[in-house]
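Consider the single chain below, provided in structure tokens and representing the form predicted on its own.
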Amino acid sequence: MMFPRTLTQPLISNGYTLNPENVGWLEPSDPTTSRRLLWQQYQEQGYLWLKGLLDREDVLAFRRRFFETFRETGLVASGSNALQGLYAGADAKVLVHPNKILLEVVRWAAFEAFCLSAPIIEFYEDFLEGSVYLHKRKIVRFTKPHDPKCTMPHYDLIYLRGGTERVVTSWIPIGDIPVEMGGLAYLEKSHHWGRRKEAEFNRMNANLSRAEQINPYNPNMDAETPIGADVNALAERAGGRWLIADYEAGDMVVHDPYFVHTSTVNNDAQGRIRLSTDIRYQRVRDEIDPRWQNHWSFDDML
């Protein structure tokens, strides 16, 4: 078991500093635990932090490949080891727009193979008790050091209402991501609160067309901050703490579609770019949201 440690600096998310009393630590899970116990943990916690599910060297190889390609943007420090993903600095000249590279990466056969690697598929076919479908819309995210913009607090079903609610997200750190690098923070047991919030949205959207009901930008919602940006206020409303972790290459977090999460500022002392991917799986026989059957693009509004 991993034990909490003292943080070296405050955690900041979209301009809000997390109060220490609103911060806790994720509980790790052993991937070899029985399906019954993992499912019980998932239902109780809203997540599983699966330690070492993936081969560490495979994850680091993908990180190296990504940053070798990402050098084209001018954002990777010249002459540095690609595996480190060192940021070139705020004064770096952008040579190629980063989204151009991301649009290519999410279409790589190598990325598809990474998402369909045996440890992931074997886990999900056991966990979901059937053949699984990988959503085509897959996202690779990078976060520069000291960038104040973070992932806004949300739960995934806000953007996935057009299919089954039994969809599961994998968040995978591509490299070691200690807390100071700004990995995901999860709002403790907020999957219960998220279900109540979604029921509220459903009541508000009842008179809208089906297309508008599943649209996160419909007239009754502000998809930029669908449940608010103030992480401390959300902790009070949902009655839980923001759970953080020192993630390592090889880990995979599995979270419920109603589970609220956000990210914090990357304040890595070494100046490394944070890299991660979030991908979704479900049983293939369940209803699939058609909007997620296309590759990610920066203007797809999801």
Ligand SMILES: O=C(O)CCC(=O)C(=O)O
The other form holds:
Amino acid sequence: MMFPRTLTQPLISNGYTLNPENVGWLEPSDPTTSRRLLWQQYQEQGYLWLKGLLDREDVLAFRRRFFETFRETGLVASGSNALQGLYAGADAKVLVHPNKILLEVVRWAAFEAFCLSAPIIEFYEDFLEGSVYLHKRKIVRFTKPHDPKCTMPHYDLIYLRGGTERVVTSWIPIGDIPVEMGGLAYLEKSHHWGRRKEAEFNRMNANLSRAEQINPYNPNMDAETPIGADVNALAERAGGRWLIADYEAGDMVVHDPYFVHTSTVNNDAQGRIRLSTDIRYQRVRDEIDPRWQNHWSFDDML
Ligand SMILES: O=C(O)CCC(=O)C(=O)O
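Rather than the form predicted on its own that you just supplied, could I have the structure of the form predicted in complex with the named molecule?
Starting with the chain above, the whole complex follows.
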């Protein structure tokens, strides 16, 4: 496939520069496509990039509300419009720890309402063919411009082994996230590789207690870097490219729990903070990982 556009700069993930031959683009899906076709695409690709599933204005309203609150940290450029989420710069004095705000936001009723908005629930009830459950542990992430720390390559089941493997993640950009702002990059067809990797972890963990088997910090695993940080080496090992996209407010990506993903550095020329949420849904009748039934906290070891 041809790239839809030329990249203006190299993409860097945790110190590794992605080789251009290891980069491709996500295929968008129309949310109004039939369930049968979407399911088929999801199984083939490991993801669905649902364009415009959500109301763009609702998503932008949430972005504005987030940054109005986030101003308290001192990290939003003074006098700027909250909707932009402009970073105050590396010299900014931190007044309130950003984690305090994040942990409040994931507990907001307004955030819960956002995650339970009609387009999402209607999509999942159709897609998963039944009543769905939203995991209580929901994550909101922000990425400052030029911060070298990125999401480490991983697949979600590493942290979610205590329930069904039919759990599905929604990654939702809260605002536009063009490639240069460091959105998610997905390793092409890696849901097959992830299944094999998980079988390998299961073999290694066979003699551990059940609690240790599902613990991503068990003696056989390194939860911080579970499959390595070198994105080029991973592309070679899994035999696919890292698929990127210019995400827009209103989009939702649905990804398979074995599908490998990472993020890249936010090099936004305007200095905007990248904001997103990742939340999980499953059929209520499937086994639910009890460790994900509390609000997110930084010491929950997941
Ligand atoms: O937004 C990110 O950087 C990471 C998100 C993630 O890991 C996920 O959606 O499962």
